[in-house]
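In structure tokens, the next block holds one chain alone, the form predicted on its own.
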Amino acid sequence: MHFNSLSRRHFARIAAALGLPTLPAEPLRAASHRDDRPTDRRFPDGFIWGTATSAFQIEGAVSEDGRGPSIWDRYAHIPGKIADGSDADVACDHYHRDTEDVQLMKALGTTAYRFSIAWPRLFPDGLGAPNPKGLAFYDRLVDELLANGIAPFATMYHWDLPQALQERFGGWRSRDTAEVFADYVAYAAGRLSDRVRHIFTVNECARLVQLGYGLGYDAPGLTLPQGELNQVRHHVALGHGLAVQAVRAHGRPGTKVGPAENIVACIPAFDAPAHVRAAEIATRELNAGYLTVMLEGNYTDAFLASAGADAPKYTAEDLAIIASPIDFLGLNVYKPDQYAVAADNEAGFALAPLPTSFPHMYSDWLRVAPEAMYWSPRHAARLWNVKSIYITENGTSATDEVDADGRVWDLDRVMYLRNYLTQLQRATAEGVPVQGYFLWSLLDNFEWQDGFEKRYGIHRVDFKTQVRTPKLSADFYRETIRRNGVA
């Protein structure tokens, strides 16, 4: 019999016979002894530890209390679009289990929670009269978080565009959507910012444009030519800028606002000054359509030259709006996108191809390079003088096999998180202004095209019973938070 086929009970009997320690029956609790880890391995005092989710992926209740359909509701019901044929009609049933889920956060010791507001729950048609029952849910959630010592960080757009706006305007193909988005943000900020003091505008401009409008892999499933795609990209960036202005105008004084972007992570092939500089140049150029224009107020010359006749149409006023000053930058960091080396060419860098043997996690796209967690915020701070950064998403899928006792020993996820957090601590120790970290994700959930096949949560969700069970990674994260340092 193979050792890894033994049940936990069999292992316990064999271990006892051999005089070996056995696995604990319950999750590990905080150690009572003094922590002897060096203080210079810890994160700064006041560092924020949180978890992250998005509305469409966990809420369910897609037709309850006046919520309208989103483009993802429509897309997920098209045969063949979702790997396992599932949909998010119920998902994690968070709409009815929010109180239970807040207790999971409290048990971890987290002090913040990044969630998204479903635009079609507040405005079923995207515009017009708001839905009071939709607002009531988020009022309730925010109050529950605060009652448990957890600060709410709200994302205004995590891809669930009201289907009515897709049909009326063509979604983000029209600048009308950017303007209506600002109206929705103004309403939400006006009603919630007395308690929600941090607001993210748009989650991952890069993915929602490229996969939703370019490659057709995400909702609304379009494959536009490059010129139209660049215009969509511009409208999303414009929507971000208009949303920043809406928060300033309608939020309570002191409300902070910024984007949450899946930065194209460019890493030096190794830490030599010339390669580091090449990686900085590459980061600026490869993020030209999103972060660079948001933080500099202009598209780069190389971006416009490369686009040629397909460059987006815009005005100077558009650029000023897109570059509306932000209070912080959210970075979603999962993997390396490019490795850069110094090159004697006009660009100032060359990109090294990734070998086929490059390691990855359970999801093939999720290549493993912990140093991305160091270089991504470091580049943002140096290139754009960003003074406040949050890691708004980081985590991994895993096979998450359940043992005979119902436990998930997700050592691969623990390995991934430990190594990435070690690199994040390296960044904060060097003065990179990262103020908090949001682990993706609190729960297994509906993972877009993958449906329920890929699990990213540190709590296992049985999607038939909706029972939540902490995995080993939840124990690891709890201990990391307790130490304010990598466990």
Second form
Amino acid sequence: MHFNSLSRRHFARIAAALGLPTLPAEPLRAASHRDDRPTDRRFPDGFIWGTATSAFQIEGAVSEDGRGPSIWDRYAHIPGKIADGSDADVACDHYHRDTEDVQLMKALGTTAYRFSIAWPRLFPDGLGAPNPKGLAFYDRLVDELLANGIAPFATMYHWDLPQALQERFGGWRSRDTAEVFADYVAYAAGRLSDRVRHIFTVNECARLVQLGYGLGYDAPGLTLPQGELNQVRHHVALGHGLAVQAVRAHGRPGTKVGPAENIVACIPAFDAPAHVRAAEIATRELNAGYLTVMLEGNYTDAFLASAGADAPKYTAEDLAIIASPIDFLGLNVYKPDQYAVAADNEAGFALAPLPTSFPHMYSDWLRVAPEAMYWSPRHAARLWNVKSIYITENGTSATDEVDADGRVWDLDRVMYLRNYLTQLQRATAEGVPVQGYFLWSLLDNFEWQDGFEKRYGIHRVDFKTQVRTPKLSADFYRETIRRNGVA
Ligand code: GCO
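The form predicted in complex with ligand GCO is what I want next, because the block you gave corresponds to the form predicted on its own; please supply it.
What follows is the entire complex, opening with the chain shown before.
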């Protein structure tokens, strides 16, 4: 039997018999002794530390106060779509526990919170008459955050499209959805941006299109042919641009707006100039459908050539809308998507195959390579001269075993976070303009098609009792925030 296979309880008994110290039942507190090591691994003064969630994944109350159904409500109730057969009808019951959850954020020392607004709460049918009770929830949440010194950062679309729009327009297959999305954003920004000074338009265009309309994993569960898929992608990018313009026209002057995109992270195989340049070129090409067109105002020649007859149909005006100037770039960074090497081909790069033994975290897709957190914002800053970047998501699932005292010693999540944050600090120390970091996630929550099987929170949620319990990673994050440097 390998030593590591001993159960924690068995080890505790051995430790007690040998008089060895067993784990403290109480949370680990920052050591009181002075630490004389250099403090040069600090983040910039004023760096913003936050946590991130999304409406559908935490709120529950799916039929309360006039909320209409979303495509994810419908999808989660289709047998076989969700790994554990669960749904988000209750989730973390955040709709009724928002005040308690704000106190969890405050106890961490965070000064910002990234949440999403549920379109079907404000417009149960996606358009038409707004639902005042739906808006009232976000009014209360924003006021509670501000009363506790936490800046609200609101995402307008985190995949919960009103089901009525799926039925009326075919969702993002129709340009009309992009148009009514802008109307919803105009309404929300008009009523909240006096206090919500940072707005993200769309969360992860890339994933909602590829997994929702291409591979059929996410709602609405479609598997469209490439040409139609490219047109969906164009409509979502157009929705982003129209939303930017809606915030400019209807939001309080000075409201800042930008996307929150899961950048295709292209990492140099190793840090040699030729491979670094190859990774930059790869980043531009592999993000052509979203970030590149948003920041350059055109689809790349290679993107259009590879699409051929399946290329999206668009006008010059569309491109100008998509490239509406933004104030910041939100990047969701989890994993290395591609490793690039220099190549003397037309593309200027080649992609190295990822070995099957490449390490990953508890989710198979979540390959672990902390340097993704250094290169992704650095590429964005160098390629597109972006002046303000937020890491809008970073975190990992873990097995999160609960010990006899109800504690979760998620050392794997702490290892992941420590190493990614070390790479992020490396980037900021070199002048990459990252203004803040939002940890995914404040709470264990409904992880889309994984249901509640994959836990990403730094607070454990007992979904039977709704009790929230800080994990070791919450202690780690609190200490990192306290010192503005990696603990
Ligand atoms: C995403 C979404 C989140 C996920 C998180 C873990 O990036 O896929 O924004 O809603 O829950 O990333 O997969």
